[in-house]
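Presented as structure tokens, the chain that follows is alone, the form predicted on its own.
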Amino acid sequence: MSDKALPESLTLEQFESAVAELREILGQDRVYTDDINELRAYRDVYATTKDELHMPSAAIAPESVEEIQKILAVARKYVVPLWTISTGKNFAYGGPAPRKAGYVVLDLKRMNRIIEVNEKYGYAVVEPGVSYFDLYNYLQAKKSKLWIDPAAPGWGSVLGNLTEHGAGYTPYGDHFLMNCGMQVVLADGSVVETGMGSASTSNTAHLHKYGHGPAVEGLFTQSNFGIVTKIGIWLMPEPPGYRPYMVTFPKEEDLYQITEVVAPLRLNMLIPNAATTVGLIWDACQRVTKKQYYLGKGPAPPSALKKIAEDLNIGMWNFYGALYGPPPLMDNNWKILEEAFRSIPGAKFYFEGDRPDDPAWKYRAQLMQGIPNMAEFSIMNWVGSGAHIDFAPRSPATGEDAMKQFTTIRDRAHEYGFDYIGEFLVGWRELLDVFMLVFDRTDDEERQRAHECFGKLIEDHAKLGYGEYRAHLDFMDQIAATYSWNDGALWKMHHRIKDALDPQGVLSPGKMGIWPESLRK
């Protein structure tokens, strides 16, 4: 490794001294510096930019809070920037790669204990390295009657997804909302328990969120103010009944009425889980590739999309939902839902057993039942050597806003030669559009186009008043700049908090556009 890969404030000699001290703390087998055999795993295989822009100088894997405290002492001594990850599986938003070259990845994958599962009160307490698969398998082995709420890729970290404001598909799908209790290590090595957990004799740390005084958990989500080492998360008791359903719609313009129908049903909890309207290609990728229907350049034409819909018996939009509870309650609720959906011409209904050979149905039905899987990665097969970055703006949950988002993204994607692959989710009161920008990672020119397209989408949506709720590593500063009300007052406050809690800027400098004073431009 050359000193050109290091931050300007850190010499190669200083870095090597820091690594030597880290080896004393962790041992040889948990400090990684070999660029070919060890550090390659910490690069984003889906990056639209060059590897050297996201090349860590080392990676380290502690197993305890005590080791993290000792690591932080070394980081402060040499001013080594640490980039914290839980499992490094966040490939929709930049993967495990650090924000800039020269960082040391603080990999918490070995901190993978399921500390507690409380069957009576319905919660779990986990460390960062616990994946959805881990927690699900643990509950299954214990014959637990609790459900998890997994994000679509089951290999992701429960803690990591929650702290990045991730979501799932059961009624417990708002993951940060289900957080209760958090342990954080600050840059100076202090360990903080939040909420009721801060009371020395507390027995309600994971039962009541707020405790006494300001609730601070949110400060440690999507930020670089501390290292979250433990969370409590509420789990859903297994309901007495579960019925997934799918409704297909034949026209692109149906999105308007679907959203108008779904939003009040979601608000009134007749649809209790993530109300998801999925575009045709997203579902089709589970069974077919683009080349089977279109060999030309650019986005697949309407004729190809129509043929795919006919062959796979799916719509231009496909709505997935589920009923939960006693059968009489589900029966009554379905009468209301069916009447509402039938108001949209061409709606077709499917239930358990109607689509036995449809993998898209299977993985959606599993997610809404709290069963993690990896099926969504089939979308990468659409273009062969596929890669993706996800654009995820939020808007009001109206038909007008849904169509505005869809047409804006579709037209911009087509301009740059990409297909629209997206889904819309109605949350509590807002609409989330997840656009998966899929490109060929082996084609440098296509990667560059994808990068430019993504930047344009940020500009487009800022003008429309739609803010993106997560940020890809390469676009964190650009997205942060769109939150500009009152001369960027919110980000100025973020910077002040950063300067107070981490004045040397050793914790993930630049994450979400939050920089220490020494690195601010």
The other form holds:
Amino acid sequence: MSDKALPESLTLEQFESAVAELREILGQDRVYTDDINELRAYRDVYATTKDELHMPSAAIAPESVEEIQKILAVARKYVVPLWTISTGKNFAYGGPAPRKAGYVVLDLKRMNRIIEVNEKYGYAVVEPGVSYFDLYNYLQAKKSKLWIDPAAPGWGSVLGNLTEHGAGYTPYGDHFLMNCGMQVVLADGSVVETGMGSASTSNTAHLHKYGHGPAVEGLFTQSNFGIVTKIGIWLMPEPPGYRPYMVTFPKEEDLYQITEVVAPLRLNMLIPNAATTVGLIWDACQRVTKKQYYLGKGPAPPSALKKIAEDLNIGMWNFYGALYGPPPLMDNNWKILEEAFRSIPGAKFYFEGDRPDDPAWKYRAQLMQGIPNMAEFSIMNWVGSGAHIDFAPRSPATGEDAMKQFTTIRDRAHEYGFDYIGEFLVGWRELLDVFMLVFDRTDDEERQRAHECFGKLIEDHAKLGYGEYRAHLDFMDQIAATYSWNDGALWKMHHRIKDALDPQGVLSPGKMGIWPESLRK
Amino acid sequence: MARELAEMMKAGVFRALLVTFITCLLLSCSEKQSVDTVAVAKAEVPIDGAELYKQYCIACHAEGPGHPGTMRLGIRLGEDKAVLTKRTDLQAVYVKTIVRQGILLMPPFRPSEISDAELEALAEYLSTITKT
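Alternate state requested, the form predicted together with the partner chain (shown: the form predicted on its own):
After this comes the whole thing, all chains and molecules, with the earlier chain placed first.
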């Protein structure tokens, strides 16, 4: 018991008293304190740092708002830091692990009700524990004509991904944009419904986003100002037609022209969903591993990449998009898109049925149609015991910015001995870059190298003027520090809000670099 | 290309296409879809090993390409041991350990996701499926 991670401000006796009170609320079955049999599952198995840095002291799994209110009373009494998770699958950014060792994980997986699906208006109301698979299966069983918009791993939380500003691949891919109505429990136990949901006679809680007064939902995303216990999310009605397509490009430098061509098409919504340009290795991982092409140390050389491209009939860049709507509209739009893509030398086109044995095509076509899957995790098979953390900067959607980001990340990754595994999405007006830093998690030296590489990437991009939109636990402070305009005015404001809403700092201390006063350096 | 697009934009082509697209979506919605609101539903988890396998395992461990667990097991142990439900060598205690501790790229599953009772049923299913 002497090695037991504990909350910083608590003695073992105080901790045990707090746990005893939590057991009175939740029973024996939903309070987890066994380090080996229960809490090891709360590790971030993809972290670049040691498990001990994020080892929780306990985890608790409430099933209702009322139980959360009672838990908060205990947390305030003992000043127990609670780290909130939904389905706990936020891998690459920390998974279910808390920011610091000793926190108690507030695990909302068992709050898994699909409270409402409104077929007429196209929305669902869900709790944090509902995964994309859960919601998809529910809609299928009900023969609903509504689509979901899953993140690439289907086991993720609908609510959790939305509150982390996650994205998907249908036209409803900006998840927070599709939020309408939110229920939040504040640190003092009070429960707030946002927007129209707060009107006593409202019947538009999930139809109109704003209501009367400030729109506050954003304050509870990527933050620690409250515990989000319910959201409304708009769902896309099934369109009359759907046609996925893929365009491959042979050269690395084609990324410039792809981005220049795609950006205006996306801005004007001829491409209505996330316009995704996927790097060669990202796609190749669905079918092959690195060892099949390269047995040396460091990144796979250009000759190996060229051979992979030939063997798998893919490009150095592979663009995935989809047409939605009535056939005449899709026919008409495709004429414009085809002409645009044909302006890039070497472009090759593929449609449904052209790549029957390509799982990369299949899972992309599913995601753009709102069908959840787990295929993208195959990227971890690129190396032996693969793990990854994701670097996700944002820039204007221009060819120049795309190439600058690509070459900066590729060169830094190669310097540290890693492959470039990335994709670029034109979100709407901006370029969303995701670099998957894949490493062997059983190799301590490689983990350390990945950690250093990631830190350098943040520095590189800060100098170039690119900010990241999301961060792994270990890099939240470093990235927060890059949002420094006007002497860090934004984070100063976050801290003032934090101190006002959660003066004892019991809710997810350190989330995104927002710390309570007692823990600020 | 950019200039051509700008000209089309000026001519209102994109706006017309967008309006058409949205109108079609709305029409499709109003003509085809029910107006019922689905009643409150709980994502219940039955204590049935086969159902638990479908709910928690199959997305990564089903047969064929596109399943990262199957791919990894094929690389590590050979294709004859790649598909969990075709394995003859799985022991219940091993299944339970892997689920709670994770292995290679597979993260562990928490007791809040799969309870101990559910894990017993899942392990029983996977360790006996090829023997029954």
